[in-house]
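Read the single chain below, which is given as structure tokens and is the form predicted on its own.
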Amino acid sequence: MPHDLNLAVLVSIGQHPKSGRARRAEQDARAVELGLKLVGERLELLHAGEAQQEVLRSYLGMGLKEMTLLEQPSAGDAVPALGRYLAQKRPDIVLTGVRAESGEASGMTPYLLGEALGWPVVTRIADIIKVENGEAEVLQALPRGQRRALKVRLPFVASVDLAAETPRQSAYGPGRRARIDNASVDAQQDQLRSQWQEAPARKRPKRLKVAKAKTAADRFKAATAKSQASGGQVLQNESAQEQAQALFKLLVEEGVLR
């Protein structure tokens, strides 16, 4: 890799899917691992959010000595602050996770940053093979383990998929000794997000097919047989009002509308 290659990784506060406890985000950690492989300790870590987040040091414990913090409230909009900072620093490559594990988690940050900076965006990459002559060759992760080779001009923004290399363990001591530098930014309040009301999602019960089987063979056949939809209604020649009425009736019967 070129010795003058500048690479920044955007990291966020993750959330464990079972306990809900704060942790390093899995995709962000893989982005850090990829950045370390490319430029080593010259990698720049960047986080936009609250300062009192000790979990951020788990990223530093992967082998880095400092992190840049763009301090702003939890309901702040991170994209404008990140866009202004990156426009000044002008790194060659900006890596992010595909989406955050907490908060809005819309997955729009790479796209909004690419639009703000005027840079191309490459989604769900698994690796960066080489960078030379102002061009990077990347591997994009596809379904079923497939890969697609792409070439993109520098600078660009890329989101790192779970197909990327597994991140190394974080060392507690080096992470505590590392430095977190605050960069002055004009924080902007996210007006829409401040009006939201968040609540835990509720799982909807699944319908169980009642199998009236008498023998073990019948029970096995019922358990492995592919379910076929029945009782459906195809509306082709009806008017738009009749189709809407049928859809509304179905939503009421399913309990979606009350």
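Rigid core here is just the name for the largest C-alpha set that superposes within 1.5 Å across the two forms. All figures in this text were calculated on a predicted structure; none of them were measured in a lab. Positions refer to the first chain, counted from 1. What changes on going to the form predicted together with its partner chain:
Superposed on the core, the two forms differ at Q241: its CA moves 2 Å or more between the two forms. Once you line up the core between the two forms, the Cα of A22 stays within less than 2 Å of where it was. The two forms, fitted on the rigid core, differ between the two forms by 2 Å or more at the CA of R219.
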Contents of the next structure:
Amino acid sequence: MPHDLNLAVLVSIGQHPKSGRARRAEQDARAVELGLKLVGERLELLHAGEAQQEVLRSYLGMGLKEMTLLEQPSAGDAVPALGRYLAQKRPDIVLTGVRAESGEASGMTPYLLGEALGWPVVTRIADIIKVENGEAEVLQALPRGQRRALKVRLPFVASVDLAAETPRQSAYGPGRRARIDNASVDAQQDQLRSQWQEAPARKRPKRLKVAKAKTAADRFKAATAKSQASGGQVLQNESAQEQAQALFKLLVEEGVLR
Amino acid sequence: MILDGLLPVLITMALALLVIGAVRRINLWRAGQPESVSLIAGLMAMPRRYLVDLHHVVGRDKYMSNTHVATGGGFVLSLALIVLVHLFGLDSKILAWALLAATALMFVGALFVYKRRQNPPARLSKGPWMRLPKSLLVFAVTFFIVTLPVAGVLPEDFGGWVLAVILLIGIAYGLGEMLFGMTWGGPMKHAFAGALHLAFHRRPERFGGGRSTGLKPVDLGAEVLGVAKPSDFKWNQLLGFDACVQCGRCEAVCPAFAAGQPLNPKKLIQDMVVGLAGGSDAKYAGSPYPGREVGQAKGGPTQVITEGLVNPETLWSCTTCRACVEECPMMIEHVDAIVDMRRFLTMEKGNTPNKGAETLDNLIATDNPNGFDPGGRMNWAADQNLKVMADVKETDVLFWVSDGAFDMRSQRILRAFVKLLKAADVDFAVLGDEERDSGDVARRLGDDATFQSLAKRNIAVLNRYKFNRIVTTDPHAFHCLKNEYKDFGGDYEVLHHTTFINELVKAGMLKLDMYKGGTVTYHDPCYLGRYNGEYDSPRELLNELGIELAEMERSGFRSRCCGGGGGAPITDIPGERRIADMRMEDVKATGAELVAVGCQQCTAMLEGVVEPRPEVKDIAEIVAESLVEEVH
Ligand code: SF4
Ligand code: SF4
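Having seen the form predicted on its own, I'd like the form predicted together with its partner chain now, please.
And the full complex, kicking off with our chain again.
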């Protein structure tokens, strides 16, 4: 690992699925774990949100002495503040979770940041093997435990999948003593969000799965084997117009668009 | 006599060395953290604590207690008289005769020590301890002989140069062991440190028949949480370690040691001594931690203990059963020390092994160790029609359900107990979803922050309601509520369900049939028995059912742990055997078909032993089965 590799990890406030209580978010904690593996204590921990959230200390308890807080009102939009801060700091790699456990949880943060910074976005990574000559070897997590090796130029934004290394235990003492520094940023109200209405989620209808497996061996294969691309179509040489047309047709067929 | 001129010089020298050594040793203890003790009161209480409390423990081995009284008493008396007779030269026949008697007494005691050392049991340390009986004999004999002329039995000029030289060597050797060795790390150190340890014990409540078993709270604002280095212990804890006589009684009763896990409480205490004095364990001459070699451990007062002195696995093997503490004649507090060091590993290092971290995370996020929905605490009682405190606000008996609410096996115990409460028409209610884990596991895993948070929130809920007593089927919750919540403002009358049911039966509130099954034995849960002294109620209750208990060899205060305490099943340190299997062997040895228990954790551990084995039932279940239900 180059000694001057700069890495920023964005962490959010997680939410326990059973109790609804704030906690260290599972994917974000994995991002911190990966960051610690790559650069140790030099990693910059970032949170954009309200001040005085004790649960942030559970990230610090993983072995960091300080973190930066970009203070936002509760209905603030984290992306512009993060974008400006990161553009100024220019780390080599920005790690996030795939999707927050609370709040909007749209999973858009990495994409919007990538757009704002003009950096590539790598989704759902499981590991960063090494960084050399301005290039990172990244393992992307695919379904069923498969991995895809990618080479990505620095700088980039990556979202960390649950398949990454499980995070280390958070220690109370160091977490308690660590510093949370306020970086001054202009808060920005989330205009769109303020107009939204929230309602409890409805269960999404599941696509019916036709069980074809007859034997245990078949089931095992179905659960582990690489999914066979069947009926798919690779559009490589067609014009953008044709590609878009094909996508549109598929979405209508699947009932996503009506 | 020829030695007349030399004797006072020798004695003065030995006493001077004793004092220098004492100052040195005291300074080693003073490297520990401050803890206020009452100096005068402690010293005044010391003789009584030695004669009564310590001998209460030593007296379990009559041979050793008589031996110790003779040897120790003889020595202390001899020493006092030696100073008067041979140092100050008081020319008194009476004193001389008294000295003769004292040395004779010591001699007799030393003979028995010698005999015990001919074929020492494995738990005793060897090494320098093997020479101690000889040193005692030499000391007694030589001072006996040099006192004879003073007593007028022998002429003043008795003996020639040869005898004088022999006596001189004997005196030098005896004084060396008994006085120099006492404060310079020899086996006699136990007398010096032990006496002061009794005077300044960290849990003075233990003397005079009292009990003090609750862990001490951590100051969460401290610079370092828990004990990293020997100097992080309180000074009187260090003093306590130094008092160890390496008798190995703790080793003989430790379930983790017997299971071949890498823990030996005696070695642990000796490693603490290595830590406080600095050096290595190369000179340790007792049983090792099972599966670990002796001689590799190094430490010093300001070196981190778990980096070279004690392997963390040793600390995580302990079930906190307190058998060692109960057995220790020097009243050393092993469990306090182990949990202190665990606190550092968990709260500073974030290094709780195996399922530890997950359990603690769950406790923090859901208030129960398995991460169940905290809103589902009452699901077990969906058909029970229980009153909930939030509705009734006031009740006679508050039934503390504990995390057994989430476990199917434990729910059977809870239901049985509810059946009894209803049959006896007890006015009771539960906290329902307002109840939280008591914090027991978090605390034993070293996470005092989570324990304190749970305790404080439980206390806040409890203090909102009016009730007379708390009753629980879980001895761990029982112990926390009764003994450990006091430090946070929660002072309640708490009863274990066996105590409470026993009361009901005695008051004629429950009509019971006789028990009809076969032989029954009873397993004392550590947290009910040794932690809280409740040995009788469960037995009385079983007797009420007409059960003649076939007691296990290790029962009552000597009960062997089931292996389920202290978070041991969570940290799961491998050994050669499982503690629960060993306990089931104890059960089988009585020929019992049923083992009665009073703890859901014990039930789970003992039922986890592969069949065929005796049945396992909680006393609540046994009583509920014998209940004569009246038809109204
Ligand atoms: S408390 Fe029990 S398991 Fe722990 S050291 Fe003592 S005897 Fe062994
Ligand atoms: S700690 Fe106590 S029981 Fe164990 S060897 Fe030392 S004196 Fe004996």
